[in-house]
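Heads up, the chain below is alone and in the form predicted alone; it's given as structure tokens.
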Amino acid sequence: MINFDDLKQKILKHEIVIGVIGLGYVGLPVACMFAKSDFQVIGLDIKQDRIDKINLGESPIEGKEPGLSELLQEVVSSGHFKATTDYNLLSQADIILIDVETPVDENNRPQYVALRGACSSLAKVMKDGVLVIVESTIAPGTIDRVVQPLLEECSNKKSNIDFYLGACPERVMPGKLLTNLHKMSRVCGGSTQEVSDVMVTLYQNIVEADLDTADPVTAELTKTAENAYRDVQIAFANELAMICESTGADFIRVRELVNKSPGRNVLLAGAGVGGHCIPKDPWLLAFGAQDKTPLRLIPAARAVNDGMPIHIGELLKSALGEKGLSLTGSQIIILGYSYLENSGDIRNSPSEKLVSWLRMQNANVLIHDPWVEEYKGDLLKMAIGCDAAVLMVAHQDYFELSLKELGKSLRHHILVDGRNVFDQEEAIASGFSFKSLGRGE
């Protein structure tokens, strides 16, 4: 067994080692933060191409990160941060930070490749006394009936004997990696009490913001509580957008006049949910019930965002017949691809599914989106010849785009708005057939 009050004096004077598993949107940073704060830190990463870009001082991450490549650059010509694919250096580290993907099957439950991949090789060579965080966002549940028995079993080490456990979940969006992992709280879920005192002592030292500290059950249920929250909330305010379409109410000035009533805030309603967390963190706090519990609001919710694509692909189904057109044979240009603005972050893209679904009805679809390398391009020029544009993600781009030049592009004035980022009086004023989330006829 460890003397913990030794290992906080040794991280008050950034005497230790610390590993990171998983260089990605969330071991990448911290990693950096760490280095920064004069700590030694080892980064592994099974991509050979991802570390050899790193060790370069070139960030991997794509899309607009304030801060974060000068911050890698630094780190790295500082010497305190070396990227590796070698498990065998972990065996330096006293402190292991795991930031692996966590992803849901297609029944939505979780796939722990990545966690019980990295487990198993940090186990093989994790020096006695050393304290593991998963940072990565998983069920209820995970650390003890997962990451435990695997680190025991692969190990032949005993936990809060030989090694310590915690989890400390990650609480962070693309584009805004460095900041929120500096300003948001965290929670630092133990093995022990003691080993959340000493997870308080270590991320102070990148975090200023409240560090509560827990069990590692209390870590798990509050990361994935708080994003199955979300996307309830989300997902009435869509399903209410839906309703305002049937009933000839515009969901704006509906949502503005619920919202002065104390205690109420209806968030916006939007083209579906994307990104890797909230699609799939409500599966994984379902998962933790462990079927002993009847699910019926998460289910619900997730239905409902995950149909906001498809409702968009109506509209404009609507729109293009009302105009005498089909969506068989008819170009339709999808504006964004991204699951965010202003991000060219496309993990589990909304627009994925509803060019998917076009194309099944035989629509022929062009996609533009100024953020994703794949879909730069001029837009006027790229609308040429189209019969229907649908704004699918809330890029500033398209704040900015005329919507009278587009309308010179297009074959059709046929316009669907999926983040109500268009004025309909404009749109309609430029020649629009103008369809959009919330808004009746």
Ligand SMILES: NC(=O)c1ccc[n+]([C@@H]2O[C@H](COP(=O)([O-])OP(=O)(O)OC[C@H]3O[C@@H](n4cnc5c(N)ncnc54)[C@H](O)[C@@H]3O)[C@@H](O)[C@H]2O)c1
Second form
Amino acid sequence: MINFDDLKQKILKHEIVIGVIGLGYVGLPVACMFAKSDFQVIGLDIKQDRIDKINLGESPIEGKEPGLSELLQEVVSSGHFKATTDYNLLSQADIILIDVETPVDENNRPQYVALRGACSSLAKVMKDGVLVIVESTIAPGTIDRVVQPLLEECSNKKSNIDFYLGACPERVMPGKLLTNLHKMSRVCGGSTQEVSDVMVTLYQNIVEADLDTADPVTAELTKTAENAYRDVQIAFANELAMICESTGADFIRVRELVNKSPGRNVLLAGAGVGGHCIPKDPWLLAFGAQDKTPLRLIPAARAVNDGMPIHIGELLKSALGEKGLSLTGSQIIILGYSYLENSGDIRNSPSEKLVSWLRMQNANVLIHDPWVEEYKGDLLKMAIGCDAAVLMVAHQDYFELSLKELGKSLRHHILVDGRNVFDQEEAIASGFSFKSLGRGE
Ligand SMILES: NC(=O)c1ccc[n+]([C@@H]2O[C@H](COP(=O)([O-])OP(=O)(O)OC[C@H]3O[C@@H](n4cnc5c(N)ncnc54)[C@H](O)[C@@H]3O)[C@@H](O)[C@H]2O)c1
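The block above covers the form predicted alone; next, return the form predicted in complex with the ligand.
Entire complex below, previous chain first.
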């Protein structure tokens, strides 16, 4: 058994070694922040090219991450942070954070290849008394059903005797990784209250916000529930927007009026939900029920949000139809390919879904995105000769786009707005046949 007061003292004196497994969007910034806070940090990833880059002080994270490149350079040069592919080096670590990807498979069940891989490799080298904290987002019950048995089996050690376990899910958003890490509260879910208290002592070195203690399953539930909640709320807005279209109403106005009612806060509707987390975390939450609870709302919300890119495709089809055109053979330009405005992150991009659907309908598709290297370019030149434009992402650049100029480039004045970026009156005054999500005619 470990002496928790000793471990706390070692943390307070910065005398512990911290291991971080998985150096992606989440693991790399965490590793850098602990290294900046004067801990010795060993980062581990299975991708050699990523490790080589990191050890040169170059961030492998795509998109703009304010401060991350500079911080990485600083902690690599100071010698506080070293990255490796060699699990043996983790035998020195007193506390190990696991930050590997946790996607769902085609049946929406957790796909823990990376998590299992990390646990089984770690178990072979971890020292006695180590505290292992899973920061990855996992289905409720995963620490008990997957992580603990795997670590015990592969190490021949016993949880809460030879090693300790916790769940402390991350709440970061790409584009704000360091700020979010620093400023957002965390749930420290330890296998015992003493473990949770040690976790608080650790995280207070990098987090300036509430650090709430809980058990692991509460931490797992909190993280997956907050993203499932968001998904359900977005789905409600999306369904309301489609009802507004059917009834000839304007979703933006209806939303404004609904939100005057106390306690109501309908979100904006949009052309789909993407990114690494929201499309899969509701499924992780649902999986936690282990078939003991009938699930209706979470799958329904997922279905609504997953259907939005095709709904935008249907709006386009109808706009083309009104001009006697069809999707087959038409040339369409898509405005925006990332999943988030003003970001280059294209993981689970709704535009990707729309583009493949349009190509299946035999449309020719061009893609413009000022944030995604592959799709950068002069929008007005790219639009020359296109039959229609479809806005999928509310990048700032598109708010500044002159509709008159866009109209001059396009062969037909057809514009579909999946994010309510353009002003309807201006679009119509510029001669467009205009369809916008949630605006009925
Ligand atoms: N990206 C986000 O914005 C975000 C936000 C909050 C929570 N999360 C959660 O954090 C976790 C990590 O997400 P991410 O976006 O950082 O993923 P990522 O894909 O960017 O990074 C994961 C890293 O783990 C590495 N890896 C995989 N298997 C490994 C193994 N066996 N040993 C060592 N390294 C291994 C991969 O090579 C990769 O570099 C996920 O559970 C995710 O849901 C992500």
